[in-house]
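Listed next as structure tokens is one chain, alone, in the form predicted on its own.
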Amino acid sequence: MTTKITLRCDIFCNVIDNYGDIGVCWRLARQLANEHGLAVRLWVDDLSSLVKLCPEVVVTDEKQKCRGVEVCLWSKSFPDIQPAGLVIEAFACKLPQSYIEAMAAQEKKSIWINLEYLSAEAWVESHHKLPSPHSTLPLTKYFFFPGFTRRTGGLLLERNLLTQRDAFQNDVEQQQVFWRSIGMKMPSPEILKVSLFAYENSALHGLFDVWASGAQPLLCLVPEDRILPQVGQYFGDTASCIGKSYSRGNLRVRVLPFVEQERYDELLWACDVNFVRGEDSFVRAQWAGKPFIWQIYPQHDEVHLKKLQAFLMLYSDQLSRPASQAVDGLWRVWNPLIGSGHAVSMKIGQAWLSFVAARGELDKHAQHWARQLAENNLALNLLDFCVEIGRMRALEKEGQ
């Protein structure tokens, strides 16, 4: 159990991918503030990215309070401020030099955490919580790795999220409210409901082909994002926009406005299969307890494929061989190295049919997987680690 601590916390976020980095930081900031009582300042260098996640943010305001968090613009001319007791450097962004020097000048040093990217690779366990002394200043930074095993930092999970999920999925009225909120009637049970949140993907048109020609009616919900031009192109619409619906064969596609974080969870809960991308939506799909397909953020040196394989091995460990092969096959085609055109269309079609055939087992596995992950909560682990560092420092002081 986490020891009660009172801390001010500064979280620094350098927006690289439109919503991935800020998505994680915004969730963590709100959880630390609203569930654990920390006074949190979120320093972000691009407020326009946060507006999509929190519409009440005013882009022109350099300092504002939103949903329990003080949101501050991280500009080049960084203010002269007192560092917080807990400093979280998200994804190895470089803190302002003046802030680092202010940390070093304090008698009681801040706890400085580098919150790393999520990975299922084996080496993460041995690097989690490792110290990194500053080369010239009396400061130590600690690496904190999110992950999927008990020897990592775990995943972000709000206190009542799984209870809310179960209530939603067992309450037809709540589901009807959700469908009305996106301007639709609740689909009939025989319609397969799929959410599609993705980067540009050469396999998309082949996937749409197999959905359109399939025996089962399929509704695809596409939140506003980078893949939208490809969606419109498939249906011969060069001006694809929010609110439009498209149909071909047994496929119906509905384009949604960008979905806020809380409502994105409901979208995942309401669908039967979820396509997700990056880190934040990837984690939320796992909490949804539904079969999902992950498009990992592509890196030029193809390091991302090693990360994809590491997670597949972990996730598929308790699946039967046919179900494991179905997941592996569809994920690999959805993260393609094989070019574009007819070859992709053929492979995505075969992969999708195998995946759907395994849905019964994949449904049960997704629910079991979410229960397993829920035992390792990132925010709680982070606060426990702060207590651990505090005790270690106290012992060192006593020994001097």
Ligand code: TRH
Second form
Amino acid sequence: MTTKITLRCDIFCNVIDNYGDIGVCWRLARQLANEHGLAVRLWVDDLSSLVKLCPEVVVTDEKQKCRGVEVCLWSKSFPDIQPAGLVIEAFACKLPQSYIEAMAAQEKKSIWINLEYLSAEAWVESHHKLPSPHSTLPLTKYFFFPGFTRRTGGLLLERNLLTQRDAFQNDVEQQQVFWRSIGMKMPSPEILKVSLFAYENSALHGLFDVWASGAQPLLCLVPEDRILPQVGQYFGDTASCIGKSYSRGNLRVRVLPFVEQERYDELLWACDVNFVRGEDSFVRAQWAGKPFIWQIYPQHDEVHLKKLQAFLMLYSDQLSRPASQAVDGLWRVWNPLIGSGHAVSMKIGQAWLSFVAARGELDKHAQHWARQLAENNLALNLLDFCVEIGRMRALEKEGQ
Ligand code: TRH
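Output the structure of the form predicted together with this ligand; the preceding block shows the form predicted on its own.
The next block holds the full complex; its first chain is the one shown before.
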């Protein structure tokens, strides 16, 4: 009788801010556990951010099982534990020294991966899978870069996501359930539905102005977060605006509570255009197969602008010139590339109108783009890479 050995995996997540770091780690953890049968422990140093994505998590429990994953609080006093066979440090977070030493002491070394941030820049391809030997210990860490091309690690995509998306988009009943769940009736087809998940943005009021004075009625769904004070300010409401609705001209805004991660996809699927930000919602908007606008996470030295430019080039490559200019124009005013105030308001009006005029082509492109990206699945690539490393090590051993 053979005994099946389950590969154990430790994922380390240091929450820097917002929800992107934990968003990516939580998604990867569930996928490795539930789709690939790994025994996954997720070490996270801030459980309160995970609770927002998964309200089942108990913020006071330092160790708990949730959705197939063992969730552990990563506190300063790290326990002495046996390292897993696969160790993933997310976004170059610093692993506990005792854990690194325990990895070095093992005869059969763990596979140690640094899962990097997503970028469409060209250098990513040549850095993907590069080894980085430890300066003093007999350990090697490997860089694993998510990305948009075949020579990168690809993107996180759950096994049935695109089938579920298509089922949702083709089934009025499912859509009605979704709208009821956010306390609304399903809007009539002539209303343009837009979701808006964003950081503070000086272009927001100009965007609201163009929507309010537009010819087409527009419903804007704003999930609760950093943009809310600006939303309230536009409508002259200084109180907390979660759950409230506001109207001006042809614009109606509804502020939604933060929904759990699995349900956020439905919001993207139910809308015609999505504004997203950071890393994970940016990827989910691509899986939604709808036109979207990305507000990139701002970094020092404006590194983010290079990333934005790199993605725009890749994404627009197969678009006609007018459609590509429309995407470029709106994305640039939505990101802090040019001044603020009146000039931005003027620009965003024009930029929005060009974007909407290109919607037919952008819709088709978004569907095609999602299908293309789906061929390069991050979790599968990561597990293949582990096998590759295993083979490499076996050969090295034979050669000794
Ligand atoms: O929250 P973000 O801005 O996250 C980040 C972090 O700032 C991080 O430090 C930075 O490195 C990274 O961006 C680039 O945006 P992001 O990545 O889109 O993460 C949001 C997560 O929240 C994503 O997993 C989707 C989820 N979400 C919900 O679960 N429910 C909701 O209602 C909404 C609006 C989002």
